[in-house]
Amino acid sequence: MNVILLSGGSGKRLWPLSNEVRSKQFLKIFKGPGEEYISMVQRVYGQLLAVDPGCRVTVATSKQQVSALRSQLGDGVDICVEPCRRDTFAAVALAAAYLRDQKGLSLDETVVVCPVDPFVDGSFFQCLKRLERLAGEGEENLYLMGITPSYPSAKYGYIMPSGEGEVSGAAGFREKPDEETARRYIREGALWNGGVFAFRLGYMLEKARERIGFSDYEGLLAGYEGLESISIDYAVAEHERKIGVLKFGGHWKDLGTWNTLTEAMGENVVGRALLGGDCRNLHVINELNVPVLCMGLKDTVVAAGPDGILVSDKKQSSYIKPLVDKIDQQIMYAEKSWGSYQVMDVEPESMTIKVTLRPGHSMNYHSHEHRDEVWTVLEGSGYAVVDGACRRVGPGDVVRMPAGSRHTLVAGTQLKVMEVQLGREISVKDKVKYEEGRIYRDGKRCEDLCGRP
């Protein structure tokens, strides 16, 4: 299969563990095959490859999420980067052009599009394979997966199938209704629209040319910011007459709120927590290195992370977004392709950050105009490069970088460093990257200069 996974959204409904960079699909709260914790995106990616080991996956996402994707899925997955958010039609059009012009897929190849974060079992991916076959062999231009509703939800749009068979046409679409209207839709045979569909590559490129008028991938990329923000349902599906619907009656859940997410968790506690005082239906997710003690809580979720602490009734947790919108705070934790960082302390003219680099990885070779930096190595070994001069570093070593100096760290083993930033203007925008930093990425250049650590 050729699969485009749509990875977007800021994940504000799962605050404080999700933010603009670390959306809900990157939260590691599910037990993997080896009992380690994995995220939604890792779970879906692994399920895809289990059903189809030869599956070619492309993740369509914003540039803010690229580092987290690389960190969790590795360098083997293709990523189509959106310059900015323009809803699902632009994202799918860009990914389709990427597959044609950058990956060399023919116009007759079939492509399946799926959100990156459904909570499903293997039967869902078997249904994806059938959806792909329908797109390749069937007579319709577009095939949608319609999900049999398990309750009258006001969160989803609905597909009205034209027949009762497993495969039928589409008689129409309905917007997200109120609960009573949803009940009526379900009585009429409506299916949830989960945003899963398949097509021949040439079909989607033609639809994109009709609406956007682009010539190729580079042209679409260059004009992306000027595109209208519109969903693929509005732009394509609701205007397409040759459309098929494949019904899926298996387990499917959208884990978009703390209430639904905790329903899918295999255990009540992730992280350090003690429960007492007759707690019932309580879930605790603690990413802090301090214990959380809960007593007498019922139907509650407690989430503690670098960005804040949430204590909420589970049903009320669905209404968190307007309150989170009022919180003005910088991102305190993020995963990067080379590792992760966590902000430990913020003062008017200083910031302290704990940086963890994965073995064999390095930061970008970069400089700052308005701040000095000091690294203190806590754990591991590797190299520090400052203005082209390379030195070996280990626990206890201190490296100073005045403003304007070019610098990077290269990890031999896992490398943990405390970084102190000093200056009156400390900003994530104060950063200049340099291409020559690529020579340090695998440590080879450093080994040549000062030997192996």
Given for the second form:
Protein chains: 2
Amino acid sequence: MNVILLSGGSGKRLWPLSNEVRSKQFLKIFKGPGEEYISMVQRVYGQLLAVDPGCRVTVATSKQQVSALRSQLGDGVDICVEPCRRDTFAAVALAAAYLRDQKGLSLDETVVVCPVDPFVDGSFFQCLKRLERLAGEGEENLYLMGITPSYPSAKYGYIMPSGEGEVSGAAGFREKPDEETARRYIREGALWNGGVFAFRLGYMLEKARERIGFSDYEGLLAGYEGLESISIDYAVAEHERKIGVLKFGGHWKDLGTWNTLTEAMGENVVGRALLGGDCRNLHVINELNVPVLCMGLKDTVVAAGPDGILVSDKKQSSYIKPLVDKIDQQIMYAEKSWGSYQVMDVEPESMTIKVTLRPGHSMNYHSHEHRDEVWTVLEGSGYAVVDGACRRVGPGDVVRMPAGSRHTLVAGTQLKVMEVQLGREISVKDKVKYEEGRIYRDGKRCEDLCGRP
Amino acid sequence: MNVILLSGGSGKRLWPLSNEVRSKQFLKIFKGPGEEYISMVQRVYGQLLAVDPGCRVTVATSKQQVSALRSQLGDGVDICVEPCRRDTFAAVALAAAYLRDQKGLSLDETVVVCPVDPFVDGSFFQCLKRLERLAGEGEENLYLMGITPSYPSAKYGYIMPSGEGEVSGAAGFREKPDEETARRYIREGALWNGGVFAFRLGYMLEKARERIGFSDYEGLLAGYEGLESISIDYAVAEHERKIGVLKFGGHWKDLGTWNTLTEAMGENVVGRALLGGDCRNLHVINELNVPVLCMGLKDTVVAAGPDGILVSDKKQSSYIKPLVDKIDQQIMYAEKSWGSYQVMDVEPESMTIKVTLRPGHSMNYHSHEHRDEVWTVLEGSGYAVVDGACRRVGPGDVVRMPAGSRHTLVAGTQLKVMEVQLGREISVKDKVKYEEGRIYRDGKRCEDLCGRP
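Moving from the form predicted on its own, what structure would you give for the form predicted in complex with another copy of the chain?
Once more the chain from above appears, this time first in line as the rest of the complex follows.
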């Protein structure tokens, strides 16, 4: 099965544990097959592979998420990077072109598109396989999954099937209704549109050519910024007459708010927390290394992370977005392909950051114009390169990088350093990257110069 | 007026913003005469001086609080340090001996004893002056303040006055009753015992001699650990027949729990916080540098500090102590006479601490047996001394201190450094202090060696 997972959204509705570089799908709050916590994207990816071990997964996402995806899913998945956000039609068109032009899929192959974050069980993925078979063997151009609604939700679009069977045509689409209207839709047999559909690759590329004018990967990539922001429902599904709907009657949940997310959590507490004084329907997610003590709380979610602390009545938590928009807080923690960083301290003329490098990984070779930096190695071993000079480093070693000097750090084992940045204008934008850093990236060059760390 | 302020308690009931080195009385949550926030002890001290500018204040407290007191009240107050905690009788006896033997007060002088943390207005201090005059001019040995109860509290002891006048004798004392009994006491005219009383110095020293066997400062200090833990009520007041009670009918509050403390706060929010979604009777105290977002909370207190986060229903917050006892969390922030420190990061073999030195202050000259340390200067200027070698330091300078080396830091201006500690056994106990550090303490010696910073 070829699956395109759409990984979108900056996830402000799950503040403070999601931000521009860390969307909700990367939060590790579910108990995995072992006893470790896994994220939504890890959960879905694992479920896909369990149902279809040969499944070829391509994640369609933005540049910001590549590091987190690589870190959480490893190198086994393909990632199709959108140069900017242009809604689902452009994302699916680009991913389809990527599969043909970069991965060599033929136009006859079937592809299933699915959001990266449904909270579902194995039956959903069985249904996904059925959807793929329909796209390959059935007579329609496009097959959608229609989810049997469990309540009159105002958060989802609805599909009107044309018949009552498990597979039928589509009589029409409805935008997110109010609750009253949703109730009527459901009486009329409507299904939720969960954004899950399947098609032959050639079909989608033809649709791209029709609407955008071209359908090759390089062309789409180059012109991506100029594409219209339109959903695949509006651009394709609503105009397609040869369309099929496959009903899914199992458990399906979209975990977009703290309210729904906490319902899906296996345990009431993730992280250090102590509950007392008759707490009921309370969920705590604490990513900090200090304890959270909760007493006498009901229907409440507490989420604490490097970016801030949320304490909210669960129902109210759906309305978080406009409030988070008001918060002017720099990103304090980010996962990268090479590891992670956490802002520890901010002063007017200094900033202290803890950098963790994964074994064998390195930073870009880079310099800063307006700030000096000092590394103190906390843990692990590797190499520090400053202006081409390479040295082995381990715990307690100090590396000084005056403004202008080119530098990188190459991890042998996992490497943790405390980085102090000093200057009047400290900005993430003050960074120049250098190509010659490639020669240090895997440590081979360093190893030649000064031996194994 | 001579006032002994009793500054006790480790303040677990106001966790996470109080701990063993930072009691509730040091929390800066009240609006001061300017717009800055002040603590309970600063508030009471300022109120005392406003009513009696010549007031001589001695704070009776433990060693742990000396730094915070000096930092918050300056050098104008005397501090009588209890070697360990032995309840109020021993504390008052020691302070009385201190006033005679160390401060030269005569036995005829009157002294008023008062807790350091009543939440009161100026009328309370007027009453304090009246109590002092009674002790000086009246016929009784001991004068107590009896506070007119505002509700049948189960938290306070009660005094039964022998008459209905403003000044009367005491017919008896009652321990903390249940609410029902408290209601009866109040009907019978009982007053709250707020731990405020006045006497002539000679009287209290005589009581000390009677009960303890000696009454000189050095003797009390040396034998302090062996003294019994007994309150002054049990040891003295309940046996004294020549006792007077002065009624105080004004506003009086003991701010011992989050519930009562938040009632006394001028504003609902101290620190970075954003309230949304219809919050009512919510108080937030946030000492962290990231925001707290609260939505739809009622009758709740949120307190966030370096040691942890509390989210509690206000009524439930009275029952916090047994829960906090369960928390095994090292102290993450402490105020010292020379400034403050904050733990930024803890790893198995390293710890990172931000140290802030007040201008002109310095650390003890010290060494560690089992850890290396690295300072990176973030801000300010001063001197670093390592094994007797002195150097000027400023932003970006790095100082390395291998295990065993003697070191100190002397602040010229306010000086902030990031200190990385490295070793397998990092413990606050691993510290040897050296006397010769005195020669660096005010920077004069450093100035001679390398000039003004």
